[in-house]
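To begin, one chain is listed below as structure tokens, in the form predicted on its own.
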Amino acid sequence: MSPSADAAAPASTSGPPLAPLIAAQLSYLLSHSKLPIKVEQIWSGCRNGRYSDRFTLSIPFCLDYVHWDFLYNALAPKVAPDVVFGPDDEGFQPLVDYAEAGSGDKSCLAGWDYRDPRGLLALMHELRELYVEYHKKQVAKVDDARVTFELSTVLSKEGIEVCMVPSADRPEEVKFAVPLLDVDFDFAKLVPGCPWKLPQKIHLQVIFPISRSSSYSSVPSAPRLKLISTPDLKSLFSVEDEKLPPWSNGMCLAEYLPALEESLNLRVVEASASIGARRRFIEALAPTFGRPIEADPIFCREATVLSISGIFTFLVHFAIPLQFPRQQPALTLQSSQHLNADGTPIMSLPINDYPWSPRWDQAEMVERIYDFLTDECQNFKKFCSDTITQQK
């Protein structure tokens, strides 16, 4: 799954609450990490203590999460955290690498102080980097020559991550999380105003069955690819909308990325000058309709005007789509009069089908569309009518 765009909030909990030094360190990764972390559970590790002094952070690793547990003790509050990593991760043992290699210094846990709230927020990152490489190290031991291929291939390129993918019901696979366009691009430039709060970001999931082979076979099966982004990144574009270029027989990653790249990069674009697009058509409403009532004033993707037509008044809400203009806005018409039996103002079905092209210009769309909707508001009129009448 894809990681969440937004860090939750500190989870809620019946128990008492964290420990003040302990909550700060908390508070602070969650307002500056710029990865989606998630805290899960908060519990104190004593039956009947004041604080809670421990949680679990689901941490976003490979397009998916893992959990972690941090166990402070709230009696010794200066002390680090002990971690507790999942199950599957019992190889991993980064303090021992560390003493190992006579690096242990190198910890930020070598200089831990406890009235710093970076703290736990260094130590996440130090401990998610290490995980990082460990997963890279243990499928670079995977004895598949495509796989060991694509390693000394694409390994090098910034961000990218694998892991191994265990299944009970099939072989296993290893997965391949890559960054697409530059590790630094910025998409909440292209959108000015934009909420977002972590980066945007696009992966390609690629997942490569093990044949557990010293040589290729005669054609190695292609490679299930998929598109993922951050949520947020939906009010931009939609990459499900995507269609990835087809994958050749012999084909590696580091043929297949350039042209994906190359198209994204163009989507990229077609989307900012979309917001454009739709902000005039936006703009385009008033002379017409009059001022909108309401507005996306970022990403332009509806607005609200309120139409009378003799006595009837009602409302038509405009859902401009992402691939406008080649798609058109839906208009769903809302009475301002009549109610149903749940005391909710009558509202038609999302409509389409009315007169539109794309190589108009924004002013004669919305002439085409009032023109429409000259005649499509009395049958409107007539609906609510109709409904009044069966409620009595």
Contents of the next structure:
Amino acid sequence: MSPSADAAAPASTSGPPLAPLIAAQLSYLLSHSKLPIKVEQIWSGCRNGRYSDRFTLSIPFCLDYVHWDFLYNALAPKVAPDVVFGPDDEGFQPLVDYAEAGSGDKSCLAGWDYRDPRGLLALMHELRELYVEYHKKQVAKVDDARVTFELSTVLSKEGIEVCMVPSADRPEEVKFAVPLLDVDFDFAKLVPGCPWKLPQKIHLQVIFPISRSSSYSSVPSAPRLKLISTPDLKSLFSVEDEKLPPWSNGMCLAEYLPALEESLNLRVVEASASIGARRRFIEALAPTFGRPIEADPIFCREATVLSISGIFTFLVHFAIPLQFPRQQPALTLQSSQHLNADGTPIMSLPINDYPWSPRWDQAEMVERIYDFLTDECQNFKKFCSDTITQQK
Amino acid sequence: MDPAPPVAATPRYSLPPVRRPEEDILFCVDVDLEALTEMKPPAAASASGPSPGSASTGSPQQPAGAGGAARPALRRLDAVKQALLLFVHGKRKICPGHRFAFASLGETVSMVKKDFSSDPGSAMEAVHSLAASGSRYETADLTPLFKIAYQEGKRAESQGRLLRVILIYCRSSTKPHHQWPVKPKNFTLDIFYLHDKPTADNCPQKVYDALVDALEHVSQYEGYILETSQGLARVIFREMCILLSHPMQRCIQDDLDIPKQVAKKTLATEAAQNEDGTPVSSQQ
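Can you give me the structure for the form predicted together with the partner chain, which would complement the form predicted on its own we have just seen?
Zooming out: every chain and molecule, the one shown earlier first.
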């Protein structure tokens, strides 16, 4: 995980550094936001400005990103920034929303304090929330009874986001980003020593086609479904490997989601238990293979041991899959005595077709791998010698 | 494989969920004349050795196996350079985030590549540029090495990384010295001592003891001091692999049990009668 100092470094800076007060606000946002915000570019509003005072942020929305420009003015530092939204969002006018609501609520822009480093984060949050509400209203206007019905059943879910899917060459669609599992489900609690800095989430992406001539006689087609997780979660649990429950004809989200969440809960608990199983496996290597040279202590996906057969010394790298023990570790051997033509030590391909049963206990798993390696390392040694001979 | 449990109460290996910082490893390689000592040619050793088909220890251009009449002798520094590259590639395979820098030791330390990087190409360049000067140095002052390590140690700590120094020392009669004061320990020191067998004209034991003192004076985590007088390249490679171990996941040196034999029972017994001597220890 890169420290927060790295997170403040923009993807591309083609100009002078940010004015200090603006930099303080951006830095605060990047280190305190619970969302993975990225800085796309930073530039100056003046041709030969001493400081940069404008930047583009990529802000997650509905399992995608929107790109908003924040325009400060280094020559007028007390003034709050302007914000430019994307080209498809002409209709999004957040300050007008406040006026129309007539509730006396004000934007944080009304009390803007240019010296407060928290200003930008507050503004970004506020605008994003209004943006989410704006899109909910857009989708609510869609003339499709099924979509309207589905929306009504999930609108109360905390964190739900919806939007239209614009498309030039396809009939329009609507996307729902449905957060799964409890809103305060903390994946990090499943990982002792967890290094994640941001909260992790799994969403179900649901894409409904819009059929404006909604006739009640036809059965609505199944939506496109996809599980999407935040990136860090992949080291615990791979949504790609998850088979979604089938969507039967005439089903709706209200029926589909509980079954999905129940199954997901079980799989997540399994994934967490697998860390423990992997940890114990690595620990079980020591009596047979000697103390591992190095091992991954948090997700327990890798361990390396140093072995010797006669006078041939070699490393064995264990790559332990997420579905351990159902899936077996892949073994890669690396010679300490043979080099490729490019100067790198000769390595085997990963080996994962050796005898294996998830029902063995850890000690037996280790012993079986040891037995396998007593022969395999001879093959590997021969492979190394042959490779060297072929290089001449 | 020996089924009997160990007699001594060696603590069992455990892998608690404690963060494993990525390492910044500074190699400091002795370039004294003694780094040019010739190694034992591998063919001679394999005549009575237990394993068939000797492993090639030279560069890919050198022929494998016995014979090789016209082959130039491998020198200590050549073997060390190969061992460094072996180490870099091994460490990167374990975790691509580990980084490396390089220095040489003559009378004192001079940086060869001071920026830590995980790029194997630049590591190769730095290693290839290491050259023995051909002079015999009167002294070996480790103070600047510790100073650099201490600064880098602070920097590494602020970045959530761990600093380690691996000193490769080749002199059989010149004790290293330092004036490093007692300071907070923020780097680990490993030492690999390549030396001649003891004779009337040298004092490798005294040098070894001085190296041990230096290690104990500065090392944050358990540092290993390995040594060999065998002159066998494959032993150098083997020992360097032991140094791959992450300092925060190590046992104390007395409990080191690697590399362990991977062999069917009968072969294991033969291989156990290995031709390598037992290491010089500070008790002797």
